[in-house]
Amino acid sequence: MQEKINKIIWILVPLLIVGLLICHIIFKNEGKEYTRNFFYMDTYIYVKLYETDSKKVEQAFQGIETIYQEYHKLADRYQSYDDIVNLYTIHNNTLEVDTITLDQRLYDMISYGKEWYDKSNGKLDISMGNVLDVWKQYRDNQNGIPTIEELKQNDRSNIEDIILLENNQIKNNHVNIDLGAIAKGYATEMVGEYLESIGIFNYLINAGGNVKVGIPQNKNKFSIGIEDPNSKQGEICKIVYGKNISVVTSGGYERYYEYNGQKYHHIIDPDTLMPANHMKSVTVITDDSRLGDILSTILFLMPIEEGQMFIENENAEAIWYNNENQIITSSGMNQYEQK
């Protein structure tokens, strides 16, 4: 019986000293939980990673507010930097010059977005930054509305004014160039590679409407809520589910003015002046935020079924809240549903 109970523990013994070695290992390398916060580009930045380095998150962190430092500074509008040329430096600069040398992340941006113009058939301008700065005056005051004849006159640029030379070189024009719907993408996508870069590949950044993810630590795929457009509470309308994707919304709930009972939000529609009145929101989940941004910008300037019929020669998938409430999808959506 005694070599009975000594066999058995012979057998045990092996098991469980083995047994507490997997356990020891796989907790030791689960990534314990970091968040943080930024503030840019007019957007709060919620940022989750997951990693067993203390050192090398601190050191993540500081590079993710570098990237959007430096992203919100070369597309700022508004303020000029002593470090950088920005937009506002291509809108205000007095130098008597033919070209002015731009960084080339700015440059990128602006390319980008004027290949996107035609891409649109001139639903993405980044050259309405008068009509647009129209309209913010309008917002700010939260008192009236412009009339089309004030937007017209203040619609002097067009995209053929913005001319990209050789070397980072753009010509000297002053156009009030708008990279509202590139910029944040374009940096938030920048901070998914520079995170995967240092090693870093489960994480989830929240900039505004603009969410990318990794991969998820304790399970196959995110769970990414889409903000309902008429809830005060940010109550959620649908859930993506993914991992290593960008899900991107443009709405016009968020920032906008009342007067007179109608609301004004702050997505223009290049061929009216007016703000668009096609949808409530409209969600684009695809696997570059540059790529999110800039579509779902173009989508809610489209009628919905225009937009079902354009998002199907790209690689992505889309999700729209109608005026009747009622949600439609791309064609391909169901590799995001739960299964």
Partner chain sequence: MNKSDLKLIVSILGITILFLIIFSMIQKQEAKTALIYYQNEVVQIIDLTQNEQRDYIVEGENGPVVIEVNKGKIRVKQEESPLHICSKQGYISKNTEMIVCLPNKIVIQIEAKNIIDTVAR
The other form holds:
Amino acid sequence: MQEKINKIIWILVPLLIVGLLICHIIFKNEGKEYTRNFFYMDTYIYVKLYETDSKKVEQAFQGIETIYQEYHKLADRYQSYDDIVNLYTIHNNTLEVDTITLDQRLYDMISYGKEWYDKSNGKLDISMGNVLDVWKQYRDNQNGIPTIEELKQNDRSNIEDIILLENNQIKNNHVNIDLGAIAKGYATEMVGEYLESIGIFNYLINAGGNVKVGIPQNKNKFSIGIEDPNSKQGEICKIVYGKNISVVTSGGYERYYEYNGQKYHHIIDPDTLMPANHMKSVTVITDDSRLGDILSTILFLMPIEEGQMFIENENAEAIWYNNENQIITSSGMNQYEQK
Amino acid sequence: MNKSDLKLIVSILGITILFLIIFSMIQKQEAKTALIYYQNEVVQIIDLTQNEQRDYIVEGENGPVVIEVNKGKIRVKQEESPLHICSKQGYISKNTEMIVCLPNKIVIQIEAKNIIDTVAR
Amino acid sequence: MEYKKRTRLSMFLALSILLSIIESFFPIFGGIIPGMKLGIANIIIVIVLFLYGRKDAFLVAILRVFLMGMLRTGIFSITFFFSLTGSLFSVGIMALLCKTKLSIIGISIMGSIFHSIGQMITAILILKIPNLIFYLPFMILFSLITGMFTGYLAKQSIQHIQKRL
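Form predicted in complex with its partner chain, following the form predicted alone:
Okay, now the whole complex, with that chain kicking things off.
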């Protein structure tokens, strides 16, 4: 009996020690969690990093803030900044020049907008700044809705007036360009690229609901909830799982005002000049945040059936929440439904 | 009853106590989220850290099921079923407890951690 | 099978069904795992095991599950499968422990416990709720007690019957 016990101890104890060593090796390289918030582009931005080197973390947050700050300035339609040419400058400048030179990033965003105007048959229209301003005014005052005449009067410029030339130049046509469907996605994608360039791959970014994630620590995929458009307390209607993906939702339920019992939100259809009402929200999942941002806006502006066909040609998946409170997913959604 | 029986009972009690110790290490008091499953799929995720009393309605197999959340506890308040087994189970609030509602195919489980990393809005 | 034996086994089968029906009126554990029962029908299985042997105990146990299925739970319903695995685990372990030093009570305890374990495993697999395992310690304690109770009753019955045989 005594010998049996001895044998067992001789086997168990070394096993235990080996086990502990293995655990130590596996978990030793785990990074700590660091989070920080910023407020740019009219949005609350939340960033979470997992990193072992705390100095690198500080550098990273500075880098991230700079990116958001700069894209904020570039896409600002209401204010000018001394050192750069931004959307405000393009619209309001009194320079007597034929063309203006733009920051590469601004040029790229405008170019992207033009490209997607064609691809979306005009649904994505970055030249609608004036129309959006009219709506914003009414939304701020909450005292009525604009008439079609009023809106049409303000819809004077169109996409053809935005003319991009070589060497990052744009023709000085004073178009009121709006990059609302592009800037956030662009900035967030750049942040992702930046983090990976400095060797941080475990991150999570949520820029006002526009989500981009890298690789999680200690598990296979991140769990990203999609807000229920009907919820009053941020309830979730679906969870998607993924790594190195971007999840962007467009919906009328966050920024709207009520007048005479009707809701009027901020995503305006270029064809009707009114807020689109094909659905309550649509969420796009892609690996590139720029695509996610722009696609979610485009899909929100077209009927669901049209959207389902449209997305088949893109490297992305979508989840629609229709007006009858049903959830419709695109054909390749499966890959994001497993943990 | 003989000696072997007594040895058996003692070892059973021993194993049970061991289990309970392990469970108490796993069990956490601060329940954070409740997951509501219908037919094994998550249909609703409820944050239990909010203190308001709130009712949620979930579609069960036999009809709507009313679920009440109150101060970190959750229970089935009302359901369509012959024996009302679910509502009789009362409140749960710990991650080792659960409510199983076979007739309506609803299961309520509690997670002690945040199972959602972030929310896309 | 000899006429007398067949009649007696049938009576035991009928008794076990009667006990099953009676205990179906007392749902335990607040009905969390439907089909979880007190296990008093186990008394009969233990008696048959000690008076007639393993094969007959298995026979009565299986027949009981199927007959209860036809009468109450529905064949191939969830509760049916709980019952089936529970009974198989239960008779199985009791048959194995027959030749050991355990008394009737000890064997009955193990039978009860394994009946519960069998039901829990089935519940976890069919319902796909791994968290049910947290209820295991409580179920084991409960089965321990009911096992002692049924074991005692079985022992008394066996002694009583053996006097008459």
